[in-house]
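What follows is one chain in structure tokens, specifically the form predicted on its own.
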Amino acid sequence: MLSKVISEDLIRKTADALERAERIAIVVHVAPDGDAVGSSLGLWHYCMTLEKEPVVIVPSPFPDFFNWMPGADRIVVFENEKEKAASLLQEADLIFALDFNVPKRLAEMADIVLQAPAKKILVDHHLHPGDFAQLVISYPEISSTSELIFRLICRMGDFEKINLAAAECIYTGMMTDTGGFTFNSNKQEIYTIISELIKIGVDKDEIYRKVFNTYSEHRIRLMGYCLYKKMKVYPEYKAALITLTTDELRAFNYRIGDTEGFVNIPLSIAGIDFSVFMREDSDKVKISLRSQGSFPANKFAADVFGGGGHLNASGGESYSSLQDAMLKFEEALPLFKDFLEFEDK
């Protein structure tokens, strides 16, 4: 039996909105990760069982290693089909906003979503949700948005409508947003949900293989290059930093998703509790932050890079140079030394 995390009022209002709607649009954040793709497709499959007309619209492409997910081939990528995506959003009766807290996470798609006449329902697990949606289902203590989608469907009394396709997508989102259940995943009810998904038919070992063991040779070589040439360790701050320029990415034939998970690797070094990965893009520096224990990666992200997220997994951006972002990181480390836990000598 799962605890009733989502309030009864939100459950009732969401069920009512679903019943009234026919054309449902589901949107997620730019650069969709496993939880964004998994939660949106999980909800998409559920809406299909209700005989609605759902569509998933993402601002930008997602990594190839999620292409196997049931329904992934039906996702509309805004960057590639702007007119179609805009038309679908304008025609929607209901818009679900999944796995992001504020509209700017939709990038170029933000204004179109905000101006669409449809009722909007936010389902998310990040801190500080915005006020752009009529219904806000926001629970930062939950491990992933995919977990919230599972709970939402069950609370509406429709567990039996979670078919295998939906279950596989939901499991993938839960798995990837917890690093394969290695962080933010120590609550018993997560494994109760996993058990139910396996009963439906999910092969968790096969999903792990499809997501984590199907990388290209270029990605593996890029990973080796990062560790040998680009990783800098700051033992006095129990921290590590990896940076990549656009030229370096190009040299390894970078494709979307190739650097996924690189930020976690330094955390396997004894004595390292904080890891940051910086990737230079054409117009900004993308920054990922991960930590172990009580070190607040989200506070570091917010204070230094104007970002945010969860205690152990956060992100941010810099619109100056990569060198400047690195300097900000190094200058901030001493300010966060009090958050580190050192063993008594």
Ligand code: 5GP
Second form
Amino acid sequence: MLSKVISEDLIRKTADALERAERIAIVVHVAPDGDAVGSSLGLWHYCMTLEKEPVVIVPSPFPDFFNWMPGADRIVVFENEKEKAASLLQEADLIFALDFNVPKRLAEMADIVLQAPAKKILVDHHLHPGDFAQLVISYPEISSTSELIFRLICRMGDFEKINLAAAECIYTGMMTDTGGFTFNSNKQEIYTIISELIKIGVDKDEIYRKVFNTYSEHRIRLMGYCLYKKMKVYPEYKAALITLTTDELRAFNYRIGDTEGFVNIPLSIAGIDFSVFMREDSDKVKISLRSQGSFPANKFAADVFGGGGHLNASGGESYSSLQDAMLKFEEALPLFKDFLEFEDK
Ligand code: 5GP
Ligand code: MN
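Form predicted in complex with ligand 5GP, following the form predicted on its own:
In what comes next, the whole complex appears, and the chain from above leads the way.
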């Protein structure tokens, strides 16, 4: 028996909204990750069983290694089909906003979602939820939005409606947001849920292979290049930085998702607790920050790059040069020295 994380009131109101709804849109953050795709498709499959014409709309494309997910081929990508996405959002009478806290994370889709007349329900696990939704199901202590979707469906009394397709999507989100259950994954109930998903038929080993072992040769070579040539280590700050320019990305035939997870690798060096990865884009630099222990990657992201996220996994963007972002990073390191944990000698 799972503990009742989501409040009774929110469960009742969500069930009520679902019952009234006829056209449901499900939106997630820009550059969707496994939890964004997994939670939205998990909810989509559930809504399909309710015959509610659900549609998942993502602001920008997601990595190819999520294409196998049941329903992925039905996802509408705003960047590719702006008019269709906009009219679906406009016509929806219920919009679920999943896996992000503030509308800014919807990028170019934000205003359209905000102005859409539909009732909005936020389901998320990031800190500091914005107040753009009528119902806010926000539990930062839960390690993935996919887990929240599982809990939400069960609490509405519909566990039986979680079919294999939904279960596979939910499992994928739980797995990717915990790095294959290597961080944020100490809560016992995660494994109770996994056990239920396996009972439904999920093959967890196969999902691991489909997500983590189907990379292109280019990605693996780019990873090698990053670690050999582009990783800078700052032992006195227990930190590491990897940067990639657009030219370098081009040379390795970069595809969306190819650099996913690179930021985690330096954390496996003894004595490194903070890792930052910067990828130069056409108009900005995308920054990913990871830490272990109590070092606040989200404070660093917010203070230095106007971003945010979780304590150990956060991100931000910089609209000046890559060089400038690197400089900002190096200048900020000494200011965060007090947050580092050093073993007593
Ligand atoms: P990633 O490094 O995988 O892109 O993002 C890790 C986490 O950082 C995300 O789950 C999200 O919470 C947060 N994040 C990523 N990019 C941004 C950003 O530009 N702004 C904010 N506020 N948070 C971000
Ligand atoms: Mn998530």
